[in-house]
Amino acid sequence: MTASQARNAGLPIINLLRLKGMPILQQLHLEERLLRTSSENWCIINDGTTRPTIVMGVSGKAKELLETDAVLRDEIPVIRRFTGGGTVIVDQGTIFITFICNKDAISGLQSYPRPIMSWSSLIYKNIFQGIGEFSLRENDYVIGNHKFGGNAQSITKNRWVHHTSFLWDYEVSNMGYLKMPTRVPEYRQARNHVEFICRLKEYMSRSVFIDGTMDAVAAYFALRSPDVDDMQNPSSQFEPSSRILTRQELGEEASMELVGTVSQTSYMAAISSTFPTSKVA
């Protein structure tokens, strides 16, 4: 649809842009690029990212949030994004979803944390009708009282970005790197990841997932193809936060016995190689 079509239809335009593996930390990177040098909107879907990674809140401790002699001895790199939220473990059987709009994109829609995850879910329970008990619930979307979607945000001056991490898969053995949190949702009743979360897969396939996705967005934008060339050249005046804690962040906070053995050159070497430079799809 051309932009005049698009004014025509009454619906405002987004890019839609599909990625296949993208390293999260370079998805965040991007999405943050986006939401502070872009004046356009944009919705783009990953499908997976590479060897399984921690991304925790910009608040986030992780003391309090991860097993971090268990994240050094396996060289787990560890990222601190630059939105809120709780911290998540992602991998291949990860899909991320973000939306970075405008404040004035979608029409009566307020710009706080709330009405924006409402929102969201409107598209997602669109997606779910007939199949298992979708539904927002505190900040989660769950499917009846077992989580799959977990969600972060930022809001500035004039736009905002909300993104969720799907588990439409993922490794029981990589849950016991994270740590029960001090603060957890009032449904989730004491229960430890495993018998807290869901696997999307039990319900529907990942194409199905995805196609579903990119039309329920459609009821409210206009899609569009970004142009490749200009998601390549990256604004020079553009610092991402979003970045991944070295070993002595890590393990300050960690045994001193463990720490001594892994070395901070081994570590980032380690770590760098997770996170290889790939172009946008």
Given for the second form:
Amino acid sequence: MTASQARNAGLPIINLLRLKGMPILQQLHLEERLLRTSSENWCIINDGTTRPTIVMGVSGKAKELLETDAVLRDEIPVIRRFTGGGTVIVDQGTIFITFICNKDAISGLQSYPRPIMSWSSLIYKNIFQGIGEFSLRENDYVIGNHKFGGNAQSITKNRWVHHTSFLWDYEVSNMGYLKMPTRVPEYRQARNHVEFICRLKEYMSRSVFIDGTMDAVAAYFALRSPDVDDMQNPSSQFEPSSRILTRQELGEEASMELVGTVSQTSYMAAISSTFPTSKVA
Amino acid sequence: MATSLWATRAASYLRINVPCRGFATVLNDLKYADSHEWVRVEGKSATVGITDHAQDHLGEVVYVELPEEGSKVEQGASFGAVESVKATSDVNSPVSGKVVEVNKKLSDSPGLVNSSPYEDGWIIKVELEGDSDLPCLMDPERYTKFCEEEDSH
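Right, the form predicted on its own is done, so what does the form predicted together with the partner chain look like?
Time for the whole complex; same chain goes first.
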């Protein structure tokens, strides 16, 4: 549909950005910049990221949420993102889908957390019709009573972002870096990570999921491929807040600091090479 | 009827305006922004928080991001955020000025924003600067109507 056809149909335009293997820190920086400096609607689909990376919400505390000794030993990057919510570990098996919208983009939708999640669940419900028992359960996307996607949001005066990391596939060993959080939904019922989550690949292929999402989005928006210029804002002084935590922030003892100076440098160099366009803390 | 009259007098004494359809509480001595923050102005000082309507729609607040004391705030611009139900939501200042105090209790007890949005859940105190446009803020009646219209969509 052309832009003029979309306007005639009364549908707002959304820029559809298809990515593959973008490092998650780079994706978060892009999202936060588009939220704060763009006035357009965006749907970003990133099919897999690079190396396994832990991503905590804005208020996450590493010592409470992570097995930090193992994280430090294995040099797993830990990012604190700009949205709320819990902790995920993402890798090549993760499919990321993000909506960045003006508050009046969806007719009648109030820009508060629960209404936004209710709307987004309608998008994904369409994809699972006849395939699996999808629902939004205590703010989680589930099939039956197994979670398959972690979602989070950030809401400004006139815009909001809702992003999800879907577990198309995952490594069981990676879940070992995450502790059981203190705040859990009731339906989790003390299950550990592996018992609690499921793989989307057991239900559909990556392309069926991604194509199904785009079809569902097309019911609310006219999809448009963005110009590269739409994503740049050279005049903006905007500095994204999502960042990689240092070894000290992950709880490495201060007494180890002298010994750790070299290891901190090599740690940051190692993870920086995977996030080539990002600043690190 | 007598009970209703008592309730009305009690509400008036307590400076509470409780609309009859049971919407969120709105206090009579405050001004309100369309982004659901309140401000209590006393001379050159102001206290800012989020309204009962806002905390009700946001859900349980689990974290409050506070600005630095001494930093500047600008009317209509974001100065911090609250986290609830997996979302960070900007808190915007209804006035311009300098932050002279932040509510440090919110670091350990963010739920005060839910339980006491107009008293113990205050977020910042501001020393006003001359360019705050107070008349553009809503009085309690207008804010009540604004909330009703928003919720009716």
